[in-house]
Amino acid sequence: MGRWEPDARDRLVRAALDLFDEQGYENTAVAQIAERAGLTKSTYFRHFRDKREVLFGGQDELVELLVAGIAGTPESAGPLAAVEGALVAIAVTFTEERRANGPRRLAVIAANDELRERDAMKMAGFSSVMQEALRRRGVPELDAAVAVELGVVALRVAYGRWLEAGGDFAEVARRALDEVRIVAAALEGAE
């Protein structure tokens, strides 16, 4: 494969994904997975920050799409309808590469501690821009903080889903939101 194809980042994930499931994550360094790509190390470097990264990528993207969400949401919606718009906004990035990758993502991403709590750092930095979103709306902080926090578990449910059956993520973050709308609802009658 030449340097000069398109696609850099792609087979980059790619060639990560293949290395991880051969050797390990720990065991792969960042300069196979350029050459397994095609490329050199430091085009891996202008996509990627470092090794983790390449499992993490477009993080940035993610966070500008959840706050332009819940900008672009009508002033008059509630938290939980501005949050369903932060999550219909992301669901541009959620391709049928990004859900053929998937599930060995998840996989090397559960085998390793140091992942799982980038993971977590990645979710909670997800929540902390919509929180602040919200704020920025007049929302008062307490239920900002619960409307994120039940969105993040939509987006949870929502993405696991979407690995199984695809689909347009707009329309099954929506639904697992509703879902958890209903869970939410039934607890408050349930004391």
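Swap state to the form predicted in complex with a further copy of the same chain from the form predicted alone:
If you are looking for partners or other molecules, they are not here, because only the chain is given.
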């Protein structure tokens, strides 16, 4: 494993975030990101499949944790409990460093359509993986879909609150999902 300057990937991520922040995503060329990281365009595309992906690293790890979180919940528990297990399982990835860069990253994504597309796609990917994991436990398709979508709503809420206030993400996520449960139950009564 030959190595020159290590952490090429990290350097690319940092350079990209800085440049996007300074001059906007659209005004930044991939060659420029690579240059600031002391690399070339070729090397950039060896680390990331396209210009957007530099902002969405670590997704594979999240997917694995979500699935493991569902698989690790006792079979006797309902689908919503399994989804809660998934949300708690990804808490290990919500580090302080991630929280520090979170707002900047969110601002960059929100400002650009291409990036919002990729974001929506990632979220849809999470949904789809969790639904499959639930179906493998014998949960009917519609039940799985509803449980997962409620979980995704809770995830969004929890992420926002965690970025603002910090704390243990697992705890924040559990509380958010409880609120979603209550709201979902009340919706029925309101009809």
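Residue numbers count along the first chain shown, from 1. The model shown is predicted, which means the values in this text are computed figures rather than measured ones.
The rigid parts of the chain swing between these two forms, and the hinge residue from Leu155, Gln131, Ala89, Leu55 is Leu55.
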